[in-house]
Every structure is written in structure tokens, then in C-alpha cells.
Amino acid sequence: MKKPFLEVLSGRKQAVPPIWMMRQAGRYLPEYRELRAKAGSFLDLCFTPEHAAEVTLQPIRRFGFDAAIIFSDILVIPHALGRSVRFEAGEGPRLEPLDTPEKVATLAAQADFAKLEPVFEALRRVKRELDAQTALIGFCGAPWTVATYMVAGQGTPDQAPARMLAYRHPKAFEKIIDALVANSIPYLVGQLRAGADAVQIFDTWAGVLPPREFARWSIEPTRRIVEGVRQQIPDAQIIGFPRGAGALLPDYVGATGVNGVSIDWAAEPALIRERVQNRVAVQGNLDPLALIAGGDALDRAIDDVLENYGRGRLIFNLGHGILPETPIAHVEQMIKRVRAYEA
């Protein structure tokens, strides 16, 4: 049986768009919260294969999405590079800052992939459980976005610490990017060989970069990762998500070689249709706040996505991750409406 998600990525539009959600395994689900309370730390949840597999499968059992995405985090690569990574409740990730060239010089070049074996094992477990029509997605953080957390030691409103280091000490910043590129390639290859049907590269903070820096720190590292993965797996299906890229999206698609691109809810529809969707699959782009709002506002927002992109290759998704306060009934409303659509 064919997987609708992979059909779209491979170039074949579906009458009813396949659907999944970024962060679909998460805090809006009571079954997730129950397991999270038992698991210990967030990284314990990520690195215990039976837990990570169970969390990955929860939204598939509940909603029947067309794709599952492995439960993990974009900061597992810094962890495997020997950096201290922890998650503070209500505050997000905390790392040892690499905010000077001297500190950057301490960064290992080679990750300890034994630390990432639980991710591969979780993928193998999930693969055995999924039916023949449901795709499995692996992922990594894009080098720029992961580097922003490594430099600042945490998330910041506009990731200014990383931007400043890149301006003042580009060679030092390049060392971080190079290490992330070099280790993201085997990480994604390992996920594909463990059973992932496709992988996504999350560049959550791409939108803070001016055009020149976007080309250097978002496009070029992603291009190198795509090229490196395809050297080992030539038919690898890869989605890019340079959140906030806006008018720079056509350049990203043209240069990176991705099969599909996720778009956020602020994307300009005509630009996407005429300069992006005519080349690759488009994934998105419902506003997560519309999903919280529900009712007629949600129906209108869903219809806008379908009207704008449903005639082309579309994977219906959110423009970013689902928020914890999202009502389950609104997710059910969304799925019902999308699946009633036929282009």
C-alpha cells in the first residue's frame, strides 16, 4: 500500500492532502502527560526507546494521522558532542554557552553516536507498529538554529548572541556550524536506515537572519546536509523548514535540493504557489492559534490553506508546532474538515 505522505513528497499530488502536525506528540494529550510524569527528565523520555516509541505512536492511535514523527529533540546532537544539555521545567533548554572563540575551541568535532542509539532503536520500534499507509519521519535541527542555542546557552527572543558571534567572529561561528553539519549527516542517515521514510530539517530561527546571512548560515549548511545524506541514500526524502524565511524561500528551495518545504502561517500564498509549490511539495501552514480558537475561525483558516495550496502538492500541517493548550476536539475538527476536502 502506498503512503499518501510519501506520494506527495515524491511528486504525486493527492486529491485529499495527507495530514500530520508538528509536535503532534506532546503536552496537549493526556496520555503524553501521564507518561511524561513517570519518565523522569525530558531527556530520559527522549532516550528511553520504549517511552519515545510510545509517545510517537499516541497521536497516531488517537487521530490516525498520515505520518508519525519520532519523539526526540533538536538538541540531541549537542548532547552527543559532549555539551551539557538539560531542560528546566517551564523555561526550556539550558546548555553551556559557547559565546566566545575560546569556548568554541573546546567543541568536539565528532559526536558520540552511542548516545544517539536510543533514537534509532525508538525508530525501529515505531516502524514495526505502523500500518502500511502511515509514514515515519525522522528529523534534526538545522545547524543555524541548533547553534543559536549552543551560543546563548538557551533560547532568546531574537537569538542575538549567536548573530553577534557570527558577525564578530565568523570563523569561530563557522566551526560550530561545521561540527553540526558533519554530525547531522550521519544522524539523519542513521534515522533513515532505522526505518524513517523521510526526514525534516527544522530551522526554527532562520527568519531572524538578513538575506546575506540567511544564505551563509541557513541555506548553505542545509544544502551540505542534503548533499551528504544523498551521497549515502540517493533517494532520501528530505523536508526543510526555514521558519520565517518569507521571500527568501524560493532561494532556499532552489539551493538546498529539498523535496518539500514547510511554510509558516505568514507565508504569502501567491509567492508560494508560483515560486515554491511549482517546484517542490509544500507542507503547512495553519496558524496554531487558529487551532486553539476552534469554531468558525478554525474552519475559515483550514479552508484558506486548502484554497491556497490544495490544487498542488500539499501536506496539511501547522505553520509551527501545536501548542499545549490546544483542545483535542479542535484537532478532531481540523482532521474531519481536511479529509472532507477533495481537490
Ligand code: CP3
The other form holds:
Amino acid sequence: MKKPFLEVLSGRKQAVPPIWMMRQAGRYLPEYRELRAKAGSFLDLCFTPEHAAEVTLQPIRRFGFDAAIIFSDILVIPHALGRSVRFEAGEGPRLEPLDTPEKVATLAAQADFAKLEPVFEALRRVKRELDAQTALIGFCGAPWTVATYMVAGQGTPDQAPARMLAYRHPKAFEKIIDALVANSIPYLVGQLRAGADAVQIFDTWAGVLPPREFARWSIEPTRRIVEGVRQQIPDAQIIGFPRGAGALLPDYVGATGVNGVSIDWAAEPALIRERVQNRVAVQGNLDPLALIAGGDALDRAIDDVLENYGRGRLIFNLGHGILPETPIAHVEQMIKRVRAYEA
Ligand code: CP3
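Now that we've seen the form predicted on its own, could you pull up the form predicted together with the ligand?
Next comes the full complex, and the chain you just saw is listed first.
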């Protein structure tokens, strides 16, 4: 039995596009909120294989998506590098800032992979539960995006602290990027060996970089990760998500060697069709706010994605993660409409 998600990634478009959602396990689901309340901290939830596997499977059971994404976070790598990582309720992540060359000098080069073993175990558990058509996705953050949180110690509107460190102290910043590249390779290889059918590299903050910095801090580290993973697993299926890359997306695709790209909702359809979708699979790109709005606005936004990209290799998804206030009925409306489509 073939997995439609993997068919599209490896070059064969499907009449009905496979569908999943970024952040599909999360706070918009009552069953997630219930387990989250019992599990203790967010990292406890990520690192308890039984719980992580259960929340990974919740959206599959409820909606029958074509892919499950392992429940974890991009900040488990800084955690395994010995940095303190906490998630404050309602505020997002908090890390000890790494904002001077002196602090960067203390950064470990080698992650403690024993800390990441629960993620691999959760993947093995999910793999046993999934049916033959449903793909399993592993992931990591791209070095640039993970570094933005490590430098600032938290999310910021435009990731100014990391941009500033990269201008003022490029050698120190490069040391952070190199540590993330070196450890993300075995982390992705470990996830693929534990049962992931594909991996996604989330570069949520790629769009704040000028072109020269985008090439150096987003494209080049991602290219090195793709190359490093393929040295060990030559046919590894890899999706990139350089959010906000805009007109730089064709450069990213050409240089990194990914099999697919996730596109955000601001992507320009002709550029994507002519210079991206002709080379790799495209995943996206419904505006998460249209999914909250529902009704005719949602139907129109879904039809736009299908009309723009449905005749090529498309994995239907959102342009970024689903938001906690999204009504479940709107997710059902979306799945029904996408599955009724035939290119
Ligand atoms: O897609 C999935 O269902 C898999 C799970 C997943 C999470 N984080 C769980 C999570 C994935 C793929 C991520 C990736 C991630 N984490 C990114 C890249 C993708 C993106 O959405 O931009 C980033 C930048 C992070 C870092 C992070 N983790 C932030 C900024 C936050 C706080 C914001 C928020 O939504 O609360 C988190 C916390 C987080 N990661 C939650 C979940 C479900 C919410 C925490 C909770 O339930 O208490």
C-alpha cells in the first residue's frame, strides 16, 4: 500500500492532494489539552514517549490526515546541548540568552543524545500504530531559527538579537550555527532510522534576513544538513520550510537539495509554479486565519490553494501552524473540501 504523501514527495502528483497540518497536535484539540494538563511541563510531554506518541496520534484518529508529525519541539536540540530551556504557560519558550562572544565560547559542541532518545522511542511507538497509508514525519529546526531563540533567550518580533550578533560577531554566531548543523544531522538520521518516512526542517524566521544573510545563515546550513543526512541515508526525503523566503525560494530549493518545500500564505503563485513546483513538491499554504474565519472565506481560500497548485505536486497544508482558537468544525470543512477535489 502506497502513502500518498510520499508519492508526492518522490515526484508523483496525486489527483487528490494528501493533507496534514503544521502543529496539528495542539491546543485547539480538547484531548490534547486534557493530556497536556496531566503531563506536567511541556518538555515532560515531549520526553515521555507514551504521551508524545498519544498526542501525535490524536489528530490522525480524529481527522484521518495523510501524515502524522512526531510531537516534539525544535528547542530540544538546545536542551540536549545543555542550555536551559523552559516553556512558560502562555508566553512561549525561555532560554538563557547566548548574546555575547564570551557566552558563546561556553557552548558545547556535542549534544547529549541520551536526552533525545525518548523522541526516537516515541517515533517507534507511533510507527507501530499507523496504518499503511499514513506517513510519519520527523523534524528539526533550521540552525538559523533555533539560533534566534538561543541568542535572544525567547521569541521576539523580528529576531533582532540574533541578526545583531551575526553582524557584530560573525565568528561567534557561526560557532552556534556549526554546533546546530553538526547535531541536527545525527538527530534527523536517528529519527529516520526510528521510523520517520520524511523529515521537515523548520526555518520559521528565514524571512527576516536580507538576501546575503539568507544565503549564509539559512540556505548554507540547511544545505549542509541535507548533504550530511544523505551521506548516511541516500534516499532520505526532506522538506524545507523557509518561511517568508518569498522571491528567494527558488535559490533555496536549488542550493539545498530538498525534495519539497512548505510555502507560507504570502507566496506568489506564478513564481511558485514556474520556479519551484516544476522542481520539487510544494506543501501549503492556507492562511491559518482563514481556517479560524470559516464559512465562505474558508472555502474561497481552500479553492485558491487548489487552483494555484493542485495541478502539480501538492501536499495540502497551512502556511504556518494552526492557531489554538481554531474551531474543529472548520478543520473538518477543510478536509472534506480538499478530498472532494480532483485535479
Ligand atoms: O506540528 C506538530 O503538531 C508537531 C509539534 C511541534 C511543536 N513545535 C509543538 C509545540 C512542532 C513541529 C514545533 C516546531 C516549532 N517550535 C517551531 C517551528 C514551526 C513554527 O510553528 O514556527 C518553533 C519556532 C518552535 C518554538 C516554539 N515552541 C514556540 C515559539 C512555542 C510557543 C508558541 C506557542 O505556540 O505556544 C513553542 C511551544 C509549543 N510547541 C507548543 C506546541 C504544541 C505549545 C505549548 C503548549 O502546548 O503548552
